[in-house]
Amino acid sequence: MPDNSRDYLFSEGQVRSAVALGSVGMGVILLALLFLATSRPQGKYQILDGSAHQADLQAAVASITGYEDLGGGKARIDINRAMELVAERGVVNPGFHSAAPATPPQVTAPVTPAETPATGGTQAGGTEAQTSVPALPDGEPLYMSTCSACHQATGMGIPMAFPPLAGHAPELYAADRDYPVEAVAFGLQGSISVHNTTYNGVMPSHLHLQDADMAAILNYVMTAWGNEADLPAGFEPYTAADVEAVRGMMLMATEVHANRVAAGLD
């Protein structure tokens, strides 16, 4: 009979032990795979002594003037003062309207020809010299460039977002002559009631617009959607030095909401 018989160069016996040793050593590849996923570090927490840190920020700022420290970590600075620091560093347009500026733009009344131009007094028979006044840019625009994202351009607000300055505008006039200038220049954080409807959001300070500007958005609030009819008795409207006196102040959000609050608008 023929002999059917061929050698192999690995035996059946042979094969099989590789396969399970391969198996065996995957397992273990595996298991030792999830003990380092699994494992937590043993490395030990050291408390680092922030003196030297402190140190560093002290002579960091050291050269820096014209804020105040409130402590905590927190400092106020004039917002003129702040452009001055970033122009110091080198950046050329820092990305922000400047400042208002000290004075604000003249226009002088017409003169009649019963007046004395030189002296401000009259004339015989004449009447007093009008004396020039700031000149103020058209609200509305600026309104709506500013304020209508939040307030809507109807002044109706958003509902639970931002609250309404129509209807409400006179009422702020009336508990606080300054406490409109000062939600508009510094913004205003905390919880407020208009209408029996409640705001809990965060309005951003406005102090990059100039004194002239703000006070015409202002006059245009309070005399925009009807509000004029509810302005009380004696009704000035702002101008620019208004603005400007305010702006001196300095407040921040939480301290003009806590004005909100003495005035008895919440």
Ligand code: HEC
Contents of the next structure:
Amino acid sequence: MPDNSRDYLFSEGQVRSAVALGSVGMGVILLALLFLATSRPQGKYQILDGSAHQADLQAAVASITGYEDLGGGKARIDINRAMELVAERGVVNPGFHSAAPATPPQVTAPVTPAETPATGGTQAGGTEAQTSVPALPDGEPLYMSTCSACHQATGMGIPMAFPPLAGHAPELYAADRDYPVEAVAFGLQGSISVHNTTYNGVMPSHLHLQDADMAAILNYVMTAWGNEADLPAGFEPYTAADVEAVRGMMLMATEVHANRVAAGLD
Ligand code: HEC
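Moving on from the form predicted alone, kindly provide the form predicted together with the ligand as a structure.
Below, the chain from earlier opens the complete complex, with every other chain and molecule after it.
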């Protein structure tokens, strides 16, 4: 009789319990992994509310006196205080020129040149006393940085777009001494004709220039490129005071054009 029974290393009961234990173990490992994945190491982080930073900012703001915090990122500063800060700390490339004349104040006593030699060379005489008007800055670099983009370094302008100043500025002076100052200060708008070429553009106002700088530019324009030879006899260079007086007129660019017409220029 053949023996159908076989010997197994594990009994059926042992296999069942091994499978059961294995699944339980797997479940425990999965739970452990799940726990590790979802638990965060919160102890490592500190929640910030920004108040420390705000306090630093407030302290920095408070150190600028004369400064009023309006909230919402806006602030107001007294103009005099702002100017003091500029004087104290300086400003890199502020975009405007110093209001103070480059030279020390001149002697303003009216000493005529004729009197000076008669006084026998006193200390008060000499070149300083002859000019009661403060010296102006050099007009050429100012012209180059302010006007040459349109009127060109040669003063020739660009036909139909920007009128020439070379060979033309003295005619403007002769027609109306104030007119060139008005054109630079307030700009010009309206059709003009220069040497039979028509221009109908817009010249921007240059009120941001200091009086002395504007006067220096105008004197450069009147004398550069051979213009000096065309100036009428008795030409008086512009002074900062001349510019200041014109500035007070507060004209529109179209009113400057009307003054040009009134001066007999076409
Ligand atoms: C953005 C270009 C531009 C700049 C910068 C500019 N101008 Fe002009 N300027 C013009 C134009 C355009 C006209 C003519 C406007 C018109 O057609 O009415 C003009 C007209 C003038 C006139 C009057 C000419 C006339 O026949 O009446 C003078 C003077 C003048 N400019 C001088 C200057 C000086 C000096 C500067 C620098 C301080 C300057 N301009 C800067 C564009 C410019």
